[in-house]
Amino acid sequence: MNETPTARDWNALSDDQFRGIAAEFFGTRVPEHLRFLSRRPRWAEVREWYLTLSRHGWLVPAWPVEHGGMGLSQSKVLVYMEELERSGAPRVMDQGLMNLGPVLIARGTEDQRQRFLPRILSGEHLWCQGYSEPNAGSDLASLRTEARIEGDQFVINGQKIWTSVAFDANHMFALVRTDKTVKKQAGISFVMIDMRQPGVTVRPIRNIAGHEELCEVFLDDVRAPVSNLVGELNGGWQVAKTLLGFERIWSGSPRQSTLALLRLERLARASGRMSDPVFRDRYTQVTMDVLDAASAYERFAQIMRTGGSFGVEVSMLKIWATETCQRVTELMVEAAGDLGALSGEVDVEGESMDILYPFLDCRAFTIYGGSSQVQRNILVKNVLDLPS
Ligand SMILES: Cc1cc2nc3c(=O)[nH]c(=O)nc-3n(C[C@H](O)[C@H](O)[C@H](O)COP(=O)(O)OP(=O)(O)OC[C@H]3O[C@@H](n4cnc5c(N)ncnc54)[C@H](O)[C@@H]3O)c2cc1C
């Protein structure tokens, strides 16, 4: 691609034009060696990846283009995580990008927009997400790190968990409470830490599958300017609430049971399991059961396309494309046999894969982003009426 079209262009293509685009983008310009990565790369090793997105202009679809995004109307931004995930691109450090960005464009100031969207851009600022606490995760607002006020700084005290990539990070978005006398919600504030000072400890934690990825991060005594405030004090519920949405159908979107689906079907290719009727049977329910799941985001998708909006039926999403990705990837360590139980790739009738993997990886979709029993309380309660 030769030209940078401008933001305009992009939403004046049709969808299917755009898509033809960003498949090209993304086919032609994801590193080889990156694509298709069996776990979450480092920073060190997606850094250029990142740079290279950034120089084009094409890092983040959805923000505005006066603040150095696409400005992608929805259905495009759609288009755009689709042809990413088919390329097999590796995820970069997105936090920023994902979820502080959208929030300060829409809920930060002025000075916070200049001070902190460039730098996301520019990769100088790698951001983590710190909510999560020990005893505060689905249950969020009985988060305890506090935050008093001191002169114009903020002095931070408290304990984050499940912390992800927080060692390749250098700042840390966090809700923190701020009033201890009212209702849990009411005294919850969202500020921005810078994590580069004495105080901030980092600790990775070790997850099934070996891989270091989440973590736990103290804060001892640590200092945030109060113009570091996002939104009112104790207003972080509301400003946290901000990303909800386009985050919910992209969380139920079918791409990696898709994933799972096609590892299997060359697994059982490979392995000749695909003779066997028994499997051929359960390979047919599971097949069944991602098309599904792919329609119900069609149908979702389908709203988004055309600027609708839906309620927290959406949450069903997310329950049946999560535990649908964990039912292949089950039925795939069964039809490896003794294979299903080894790490790393193996060696399959010639062909190389990595069958442990994607079943233990996919364990905690369904814990991440609301876990589904949350997600079938709020359905109960919402969407069905039945008493809770
Ligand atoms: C891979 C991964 C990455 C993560 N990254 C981050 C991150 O970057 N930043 C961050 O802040 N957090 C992160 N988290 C944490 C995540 O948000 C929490 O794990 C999640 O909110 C669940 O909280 P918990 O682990 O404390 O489990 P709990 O809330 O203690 O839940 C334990 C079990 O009880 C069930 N349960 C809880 N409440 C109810 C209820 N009311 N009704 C029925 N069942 C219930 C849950 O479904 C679950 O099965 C990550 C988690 C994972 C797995």
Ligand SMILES: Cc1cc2nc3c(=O)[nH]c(=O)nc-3n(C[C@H](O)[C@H](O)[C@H](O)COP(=O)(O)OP(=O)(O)OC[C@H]3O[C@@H](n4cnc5c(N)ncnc54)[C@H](O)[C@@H]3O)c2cc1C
Second form
Amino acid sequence: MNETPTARDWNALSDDQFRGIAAEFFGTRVPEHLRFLSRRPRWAEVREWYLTLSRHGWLVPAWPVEHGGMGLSQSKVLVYMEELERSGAPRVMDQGLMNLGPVLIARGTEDQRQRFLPRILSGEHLWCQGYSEPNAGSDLASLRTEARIEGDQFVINGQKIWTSVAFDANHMFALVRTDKTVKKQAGISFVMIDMRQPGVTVRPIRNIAGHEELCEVFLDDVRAPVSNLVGELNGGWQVAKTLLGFERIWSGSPRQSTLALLRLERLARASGRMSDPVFRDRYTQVTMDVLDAASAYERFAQIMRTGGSFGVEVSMLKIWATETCQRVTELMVEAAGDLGALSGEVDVEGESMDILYPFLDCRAFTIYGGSSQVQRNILVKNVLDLPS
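Complement to the form predicted together with the ligand: the form predicted alone:
Partners and other molecules omitted; one chain follows.
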């Protein structure tokens, strides 16, 4: 392809036409050595792939064209994600792409958009999310990291935890407490922090699969200009809910389940399990589960596509998608037999694949972004009108 995506109206194409173009783009441009990685890659490994996406205008499918995105409708964003996952493309540093960018477009000032969005696209600013704390996970409003104002700057002290790939990030968007005299949700602000300064300490945490992906971050008299406040002072809870809406839509996407299903199919064909009628029956069931999750996601996408909005019902989508992914990986480990208990790449009739890591990795899916228990409580209280 010789033209960049921003040079044409992608939404004028049918979804099938766009799928063909996306499949060609990812199929020919994803570096072979980065396909179907069984771990979260480091920035140094995926930097060139990130910049390739940026140069061709394929980095942020959902951002508006005027901000450097493709401006895709939600149905085409779903096609984009399906073909991206089908190609085995690695995950990049995406907190700026998927979360902060949309928040700045929706809630930021024009100055903030001009300062930060181009630097996200260029890979100059690599963002992590400073939300959870040791005593504020699912109960995020209990956070204790404080920020006081001195002149035109915030001075921030506290600790964040479970911060994905913070060791490669140079910026953090964080929720901080700016007023302790009001109810806990009312005294929180959303602040962007440059991590390239004294007082920022990042310590990796080894996950259940033995990889270092999560981190704890200590902030000791760290400074951020007041101009880095997104939304109103003490209005961070509303900004956070906007971002959590984006996050739950993304975590409710069928992309992880689709990728897990592709891996299961590879395993089944390599091992000959597809000839087993019992396995084939179970494989058909999880395939239908993934299709059901995709259908639910598309219904939410249609609401967004027609300019509508949704509230607490997005919790259902997150539960559905994340628990479906877990069922697919559980079947993969079971189908692999003894090989399913081995860490790292294993040989399955000449096919090299990591069977255990996807199973371990998706254990966290029902925790981050609000655990399944929290999501069910939200639905019980706000949809069913029952006491939680």
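Numbering follows the first chain given and starts at 1. Here, rigid core means the biggest group of C-alpha atoms that superpose within 1.5 Å across both forms. All figures in this text were calculated on a predicted structure; none of them were measured in a lab.
Engineer: C-alpha of residue 316: shift of 2 angstroms or more between these two forms, rigid core aligned?
Structural biologist: True for residue 316: a C-alpha shift of 2 Å or more.
Engineer: Classify residue 182 as shifted (yes) or not shifted (no) between these two forms, where shifted means its C-alpha moves by 2 Å or more with the rigid core superposed.
Structural biologist: Comparing forms between these two forms, the residue 182 CA shifts below 2 Å.
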